[in-house]
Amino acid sequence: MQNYIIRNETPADYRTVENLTREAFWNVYRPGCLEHYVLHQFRDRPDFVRELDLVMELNGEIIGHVMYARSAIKHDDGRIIPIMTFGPISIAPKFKRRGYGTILLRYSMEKAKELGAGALAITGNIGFYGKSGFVVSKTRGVRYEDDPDADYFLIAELEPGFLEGISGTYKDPDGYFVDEKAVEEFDTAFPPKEKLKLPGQLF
């Protein structure tokens, strides 16, 4: 654990990080994955937060990555409340379940707070994210537009009291929605991998 560093991603890292992301998500939520293409496309978007595009190195090898995007809660009274979201967050498969994901997450959350983010929203597993201050979002008055009753839509306050009195909906930034045909074409530039339909996948 002592030899890791967390730093900003550079253009020289892009393909390594895209391949890392592909390895981390392959056959996890669906046969194959989309996350490496989401990352590839997101870097050119205005809502991409360059200061929170972070890699984790262990003994000089990139083993983790996280990216952040600016997003918002649409308050029921019509106000737009700026917050942030993040993901994909990736750890190389051989380094998973060793605590590196939590270290990278908490470091990036602190950096997001320093940049002025009052809250973070994410779709994910409360079993993992709950340890870092996330709660089911609907319990704090914020509903996921695609599924208002979702228990997998989570939120964390970075600024205490930020969510007080807020009631509204949240929609994922457009950059997270990609054309699956474009993903297929992009994927041909990577080493071949078999797509498998596995128990527990969401799609």
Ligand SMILES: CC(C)(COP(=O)(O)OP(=O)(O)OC[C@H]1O[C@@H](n2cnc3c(N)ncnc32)[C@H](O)[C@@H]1OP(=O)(O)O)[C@@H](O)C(=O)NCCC(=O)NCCS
Contents of the next structure:
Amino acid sequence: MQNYIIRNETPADYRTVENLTREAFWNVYRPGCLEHYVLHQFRDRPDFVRELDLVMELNGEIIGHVMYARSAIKHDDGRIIPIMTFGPISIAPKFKRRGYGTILLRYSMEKAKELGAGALAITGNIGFYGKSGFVVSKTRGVRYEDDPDADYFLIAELEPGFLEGISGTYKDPDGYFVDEKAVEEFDTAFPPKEKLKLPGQLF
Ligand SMILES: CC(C)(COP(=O)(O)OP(=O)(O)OC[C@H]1O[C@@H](n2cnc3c(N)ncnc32)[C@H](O)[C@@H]1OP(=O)(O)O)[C@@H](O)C(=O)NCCC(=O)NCCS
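Mind sharing the form predicted together with the ligand? What's above is the form predicted alone.
Let us now look at the entire complex, which starts with that chain.
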């Protein structure tokens, strides 16, 4: 655990990090994955948070990555409340479940707070995120616009009290929606991998 560092991603890391993302997500939520292309596209978007585009290195090897995007809660009273969202967050398969994801997540949450984010929203597994301050978002008054009852839509307050009295909806930033044909095309530049339909996948 001692020899890791967390630093900003540089252009020289892009392909390595996209491949890491692909390896981390492959066949986890669907046959194959989209997340490496999401990341590839996001870096050029205005809502991409460059300061929070972070890689984790262990003994000089990149084993983790996370990216953040600016997002918003649409308050029922019409206000737009800026927050942030993050992901993909990836740990290389052979390093999963050794605590590195938690370290990277918590470090990035601290940095997001320093950059002024009052709260973070994410669709994800409460088993992992619940240990780092996330709760089911609808219990704090923020509903996932496409699925208001969703238990997988989570939120964490970074600034104490930020969510007090809030009632509103959240929609993922446009950068998270990608054309599956474009993903297939993009994927041909990576080493061949077999897409498998596995139990537990969401899509
Ligand atoms: C999710 C991910 C980033 C977590 O990183 P990690 O280093 O493997 O996680 P940690 O070792 O820090 O996990 C800490 C705890 O979170 C929980 N946890 C971690 N991954 C989990 C998962 N997939 N499902 C449920 N709980 C999980 C466990 O309780 C774990 O503790 P334990 O191993 O003692 O049981 C990593 O596994 C990954 O890259 N997964 C594939 C991509 C992905 O799903 N990203 C998140 C999308 S929302």
